[in-house]
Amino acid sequence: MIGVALCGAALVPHDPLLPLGAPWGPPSGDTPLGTDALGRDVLSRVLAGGRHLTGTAGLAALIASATGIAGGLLAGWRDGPVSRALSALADLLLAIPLLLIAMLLAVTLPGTVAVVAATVCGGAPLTLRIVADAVRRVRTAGYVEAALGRGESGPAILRREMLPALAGLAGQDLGARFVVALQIAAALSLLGLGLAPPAPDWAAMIRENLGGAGLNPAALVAPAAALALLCLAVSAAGHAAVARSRGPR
């Protein structure tokens, strides 16, 4: 599903921007999912409509997860003013409704930048908390004490000892941040703050085809199903990363 979202534009049977028939036409041999509000092929627009959302969500998830992991390593390694300041900042960001942050950012920043910034504001604090707790649990472990005994510095221990141990957690967290970023990107697009028409976009397709749900339900259901399947595929990939990191039992 992730591959289809990224590369589906290469598989479209028709130009997703050109009308082929009447608005909200029913499925036919030439248009298996019918047509949309402007008579364009729904299947072609679904195949081409996931790349921008997926790319934006992937970029936002990477930045949010990396920011949260860095903050969590720093907050969990030593208890002190820096740890308390990072925890307080995370609590403050988590107290503000994420959709409100996203909408405020979307009216002041370009769409992709707004999604990335909102995902960092809403996702990095969660990652920070999880990673900080994990670091606190293992900072007194034998291999960490041994590294300290060898005279290794804190940053070296975090890089060589902690990060490999957190690989599975980081993979699962990246999947969770991707889902959050996808939800933000889709919500902004539904509100008309995403890609400009007529570019194909799953969330925009849902908004555009609400009025024709009774004439061609596939025009509404297909992009919604694609969004849901992409979230499930990424979540499953994150769980698989955790399972691989734990190894066979």
Contents of the next structure:
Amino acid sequence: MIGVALCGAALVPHDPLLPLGAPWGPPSGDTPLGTDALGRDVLSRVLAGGRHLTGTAGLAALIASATGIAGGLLAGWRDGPVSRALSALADLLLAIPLLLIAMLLAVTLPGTVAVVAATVCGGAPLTLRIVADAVRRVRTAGYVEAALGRGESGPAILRREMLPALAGLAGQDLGARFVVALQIAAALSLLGLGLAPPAPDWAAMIRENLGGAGLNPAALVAPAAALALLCLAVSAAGHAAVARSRGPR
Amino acid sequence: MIRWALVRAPLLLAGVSVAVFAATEALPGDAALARTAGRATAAQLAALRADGGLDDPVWLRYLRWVWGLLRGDAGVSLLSDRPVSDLIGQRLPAAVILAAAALAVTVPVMLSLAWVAGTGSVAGRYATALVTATAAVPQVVVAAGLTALFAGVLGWLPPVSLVPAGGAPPPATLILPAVSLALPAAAYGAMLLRGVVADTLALPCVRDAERRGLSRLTVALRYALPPLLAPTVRILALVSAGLFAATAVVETMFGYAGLGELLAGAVANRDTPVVQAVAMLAAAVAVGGLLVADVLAAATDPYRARS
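Switching conditions: you have the form predicted alone, so give me the form predicted in complex with the partner chain.
Below is the whole assembly, all chains and molecules, this chain first.
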């Protein structure tokens, strides 16, 4: 599904920006999903409309997860003022609804940057909390104490002993942040803060075609279904990562 | 515990106010430029700035803004030149009606889903899968799907929800926005609450009560519910705050003139006074909800006497 979202633009039967016929025309042989508000081919626009969204969300998820894991390692390894300050900052960010943070950031930042920044602000604290808890649990495990006894340095232990133990967790976390980033990107794009109008984009298509729900429901359902499938696929992949790391029971 | 919650809420709000001010003041250009839309000379602009105190240092402008908010004066909209408090007051009833309708659906759905999903039965596994999947789907998709089905294919409900000036919205126009708000919120809340329910049902006291042959209702009411109360209230507070913020998306989609739509429009138009005021209002609702949850949690904590 991620592959289709990223490469779909190469498969379009028509130019996604060019009108083909009457607005909100029903599905026909030439346009299998009918036409949209401006008479453009819905299928072509759906195929081309996922790339920007997926790319932005993927980048945002990577940065948010990496920030959160680094912060979590730092906060979980030693209990001190740094740990307390990081946890307090995470609590502050988590008390405010994520969409509100995203919209505030979108006042000054361009849409794509706002999605990345909001995902980091709203996602990294959750990752930080989960990773810090996991590190605190692992800190007293035999193999970590053995490494400490061998005289290895803190950073080396964090990298060599703890990161592999957290791999499954990180995989699921990345999936969860990806889904949240997609949700934010879709919300901002629906509010008109994403790509500029003529460019195809699933969330913008939903808004454009809402008025034609009675004439050509496919124009509304197709981008919505694509967005939903992408989110479900990413979420399922994250859960699979955690199941694999636990191994057979 | 209660004392800490009471100290934390104003601290949180102060932190949020700094963040809101900083995020919106980082814009290039200022109110004078926006108000005159490039039709003023440099001298006129300078006079306007001196008049409105825009040349003052940032901290002074911040304090003036906070002082204004505390007195209920949120400034003037850059777009319409009307006082922001008027704009908010005009839309507040519609916003409250929609939020209340959405919460009336969210709370029962969320609680029953979380309970079923937490029991670990076959139905529980299906409920868990349903809740996880629904929580992953973006709000816009839920709203679009519901509109396509009920307004498009079946034609039962109107696809847009225009609020008549100065009146209450007709009930039929509330259904689609309220359900679009409620479904993702309920699924997200149930996902958070499910684990807590499962942990509680596995507690030794609950297991014991089951083995002693007490009826299921007695076990649930007397042994499972008390420890569930505090986390449930916290999750409800989080979910309501998220729902309030999500009205921006849903109200914009359905053309419903509430506070969310006001905020979304102000963000798109860079109308900073309106953004600042509505964002602070939403943050105050969120922080207030958490405060209530903390106080209730402390009051119902069975170990309160010990600490």
